[in-house]
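Form predicted on its own, single chain, as structure tokens, below.
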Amino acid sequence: MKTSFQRFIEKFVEGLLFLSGTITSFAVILIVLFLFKEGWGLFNETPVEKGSVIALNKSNPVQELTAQQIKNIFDRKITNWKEVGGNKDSIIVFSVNDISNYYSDAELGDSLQFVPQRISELMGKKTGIIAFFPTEYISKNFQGRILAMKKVTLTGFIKDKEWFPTAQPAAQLGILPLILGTLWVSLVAILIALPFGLATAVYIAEIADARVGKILKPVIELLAGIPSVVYGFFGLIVIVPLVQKTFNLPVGETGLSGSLVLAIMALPTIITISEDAIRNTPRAMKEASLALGATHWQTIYKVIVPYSISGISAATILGIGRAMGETMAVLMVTGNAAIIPHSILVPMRTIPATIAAELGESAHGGLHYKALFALGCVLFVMTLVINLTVDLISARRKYSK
């Protein structure tokens, strides 16, 4: 019989265990909750960074631009106002830094005391006229309007083409360059490791002598903890080369080469879970198959494979997580172009490599800093969405055999 200490001890670690379950979940909660919070605030906020206002002449029609429009005023590539629902009127670009074009240095003041007033002069006189400035130049008397801007949607985060979060007079914030990017180099990356990592955990747990397979798969679970910083380094030094070379490419920095080194990576997850899967296979089962008239390799793919596919779409998923997660080696090799990929032979950038890159550099709850974490949740979703795809396509696979 247990004793009374004994029952107290099982029942102290079962809680032990318990709150340690409750703590991680907890935490884990916590941090989705964190992300979304910080993403979910960017759709509140207008793609003119807090400090700064764009101003039109009162008697300019027009009420409300996006941040494509404004970028496409501010270029030149708008010229007139009737090309935005406006009257037939050239349109003037002003920022504070073209004060000297039209005022003189003694009517600006010797400390520019005068600018918020000859600002406001000129927004009363020029019909056409646009105007970026800081928000400490509007006057009392202000002769101008300030424009009213489309707030920041959902549907424009993700369907928008050009990313370019600290863009002046208003970011652009299009992320669809980098989700496509991220799924080029990630779901390429997968497609080469899945095969090789599948047969070579085959390989070790049925075909490779006991000795050839206590070799191999320290070797490999090795592999899993090199820095994704020397992977990067090594794909620098030889992949890039190697796929710039071999398909005469002006640079070798592209998706491919970016798939390639998360293929690497991908690899030792995936040969490792699928390997001790495959091991899992009861005895019976195969020496059933074998007494049936069944070769060894029919065993290995109508039993063996079959029954490991719960392991096997685990290895998948982590290796998804892995590639789909990874910044640094990506980083270093992709070529970080956020434009819209064609092909895998051309630069691209993706998500985890753009907030690794940008966060650093982001005012803390500025327009840019809340961008990046709109962007975490994405890749949650995104990561999340493939996951629960394979684990169903496992599932349907399962239950119908």
The other form holds:
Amino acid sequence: MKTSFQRFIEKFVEGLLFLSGTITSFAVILIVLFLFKEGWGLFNETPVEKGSVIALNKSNPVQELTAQQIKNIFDRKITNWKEVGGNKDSIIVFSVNDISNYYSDAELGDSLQFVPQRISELMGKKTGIIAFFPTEYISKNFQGRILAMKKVTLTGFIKDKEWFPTAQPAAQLGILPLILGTLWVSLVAILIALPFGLATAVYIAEIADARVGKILKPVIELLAGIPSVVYGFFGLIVIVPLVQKTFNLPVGETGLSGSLVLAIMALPTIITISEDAIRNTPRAMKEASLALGATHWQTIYKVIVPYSISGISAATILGIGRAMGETMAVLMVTGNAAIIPHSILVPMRTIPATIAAELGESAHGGLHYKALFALGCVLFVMTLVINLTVDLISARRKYSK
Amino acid sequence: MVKDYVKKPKVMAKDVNLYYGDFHALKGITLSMEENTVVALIGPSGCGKSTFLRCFNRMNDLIPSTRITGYVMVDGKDINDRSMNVDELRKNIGMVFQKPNPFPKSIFENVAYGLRVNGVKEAKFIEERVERSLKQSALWEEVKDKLKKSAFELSGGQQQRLCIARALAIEPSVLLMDEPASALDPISTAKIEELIYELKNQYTIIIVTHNMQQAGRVSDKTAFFYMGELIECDDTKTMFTNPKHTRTQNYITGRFG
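To complete the pair, please output the form predicted in complex with the partner chain; the form predicted on its own was given just before.
Let us now look at the entire complex, which starts with that chain.
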């Protein structure tokens, strides 16, 4: 018979478990919500930082400019309004520092108190002007027209090809090069890691002497315990020069270097999970094959690998997931150039590396900060898709057995 | 009886000792079987009958640290000899396991597997052989319309007959059966027994069973194992009506084991 005290303890422990479960789930959901709330904020922003404006002459018919166009105008790549849908008039680029080109110090006042007024004047006079200046310089009855900026859009965010979030006057928030960099680096890493991982797994599970396996397995598991920054260091010292020499490149910090480091890092995951899957092949299945006169090798590739294929693909996908989310090592060896990669032998920048490198220097709550959060959401969605694929595969695996 | 001794033994074990590490699993077993007979190996669990069965296709090789002494002869050749190609040997000795263990492949591919791994490429030959084997194992009528379906979709009894068909497809001369009906219901068991009776005409069959009635129904000879020793081996009828050893009698009548 249970005493009432025992019953109370049981209830208490049950309650404790319930509580911890609830709190944990709640925390996870809150984290995800926070991530998306911060990230979503980006799409209420314009690419021009708060506190600054872009203004045109009142007669200028141009209503809207994209961040890309603004950048090109201020880079003097677009020199005529015609190119952005305006009148045929050459563009005069103006920023606050240029004011002394137009007015003498006396005209600006001793403590620059006349600057707003002068800007306003200038805006009224020059038809082709585009000006970028802080909002505090907007005077009463301002003679120019403040350009309405388009908000950042999701499609633009994903499709644009330039990532330059601190650009003035308009931030360039295109993450396509980052997405492609992430995919290139992780996919090539898996292409390298999979054959080696699978071969090692088959070797340990099927071919190696039990004693060899006993030594090899802990060594491989040790690989998983090495901090990623150490891998990055190793990559920087060994792999980067190696890649540079082998392919005769100007720089060794390329996507391939990142892929090689990631491949080494993904190996333990791939090996341990596929080895488990291979070991889970029922002995009866192997014996049936051998009893039919199949050789050991035929048994491996005709029965054991097909039988454990779902486990092996789960291992692969988990490996990709690990590679995609990996930050430090990749940050150290890929060169971090946010350009659309056309080959694996160019510097690349991945999403996690971008977040790690830039979050520290972005102003809290600013445009850049929100863009990085949105970037985090994109990465989250990418890894979520991968995890769901794993679930799907393992569900299918259970069904087929 | 005299006639039996004239026949050349198909399968023979002489002074076989087998060790799993330090454990002495088979103790000096000597037993011979003629062609086209069914020999039943009976005995309590752990008595070594399955181990003995697995000596004939060298399945014990798979278990690390096993050691075997004595001779196991098939068609007059020592199968543990170094010159013996173990894959060739296993082609000649079919095996059916305790639990149905089809491959995760289609029904057709399961039966064709043995042919394919042995280098048969001709599609027509494989098709004919698969059909014949499935007919031999009395499964053809049930599966002929779904040969492309996964073998896992079959019932346990059907799976076991599929495993028999798979073993028959490469035309072995000896068939080893390790409690082939122990995981099956009575109807499937009856079917398998019927099958064994028919297969006897073409094969030498060694069957391990826990079921005394089954041993009585299907076998010509019965061997009783106890603690790694062969206690008694005789014609099944003699064995079941007039066993020489009391231990055999006790086991057969169900007094122990």
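What you see is a predicted model; the values in this text were computed from it and never measured. If you superpose the two forms and keep the largest set of C-alpha atoms that fall within 1.5 Å, you have the rigid core. Positions refer to the first chain, counted from 1.
With a cut-off of 2 Å and the rigid core superposed, I339 has a Cα displacement that falls short of the cut-off between these two forms. With the core superposed, A356 shows a C-alpha displacement below 2 Å between these two forms.
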